[in-house]
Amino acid sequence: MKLTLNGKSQFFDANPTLQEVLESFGQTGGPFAVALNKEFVPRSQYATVRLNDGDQLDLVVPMQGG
């Protein structure tokens, strides 16, 4: 199955959880939010949300500046 994270595609053998996918992309901590198919997912649900072929993930990191 194919998933896309911030425009970068990767293939997975099975329907992984959101947590598994984030770990495979090296996102294990830090301040960020995740949108799955343009809908934000609460961090408390990362380990239980199963992804499907063609899902699009957007990782949003807060910016500082002025």
The other form holds:
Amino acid sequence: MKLTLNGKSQFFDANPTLQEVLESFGQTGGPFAVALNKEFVPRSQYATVRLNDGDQLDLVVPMQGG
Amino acid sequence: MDLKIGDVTLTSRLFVGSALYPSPAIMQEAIRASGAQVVTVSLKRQAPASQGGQFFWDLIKDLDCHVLPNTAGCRLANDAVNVAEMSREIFETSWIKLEVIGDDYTLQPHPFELVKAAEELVKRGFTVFPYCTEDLILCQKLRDLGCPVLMPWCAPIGSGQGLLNVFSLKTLRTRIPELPLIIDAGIGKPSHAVEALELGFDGVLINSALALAHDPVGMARAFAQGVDAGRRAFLAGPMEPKNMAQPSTPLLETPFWAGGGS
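Show the same protein again, this time as the form predicted together with its partner chain rather than the form predicted alone.
And the full complex, kicking off with our chain again.
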């Protein structure tokens, strides 16, 4: 199945959890947050939310702002 | 001289941004020199496992300021709400500087999407600092929705033009005396900050004016003094301007008195 991660296509086995996708990129700690199809997903739900073909995943981190 | 926002009391009326500085070290030094206790930050998409976000966040935490995340780049209420939620989780604060832009050329806030987002975020328990225009009705609506502070622009973001519409800003101050009003965008020089504070505004938020100065640290010190001077002047009550000269030296019985004086 295909996911769009921060604007780039990525391919995964069928319906991984969000936690599994993040771990596959080594993204297990640090300051970041996730939106799935433009909707915020709380960290507490990473292990239970399953992803589907065509989903759009955005990972954000802190940056400078005015 | 303190400024209270919700249950937070601030001794500095200068809010500063963290963007556009020549280097991270100068950013830290300038923010410290400004004496600001509130610093704005933002979010960006970044490749997983990159350490850039951690590095920046450590720099900000080291400043020991209140963090005010923004929703820069959002054009729709729903996007702003989701960015606010992500910010709350990362930065562990319910404060949010709500930016919903309606025009790419002026970066003018979109009043209708702004109101929609503010209403939802207040319901979700956020402390909403809305970046808005000086439009009185919009500001009254944001107040009525439960925003504890308003952040009107005085000129377009990053323009450094100062207070372009003094009449409307004065009107805003007069008609909304009960909320802190922080000028958010358009300040370019310490004299602009002095003017805003003299008019009774409670503070200013600056970023480009510091970061793009030849000496950001020196400019930060100048802004700190400007904000302090403006607030003191407001509290002291400036004299009323007059149309004609009024002699300051009592004239009666001065030597060679002939009806003039200085």
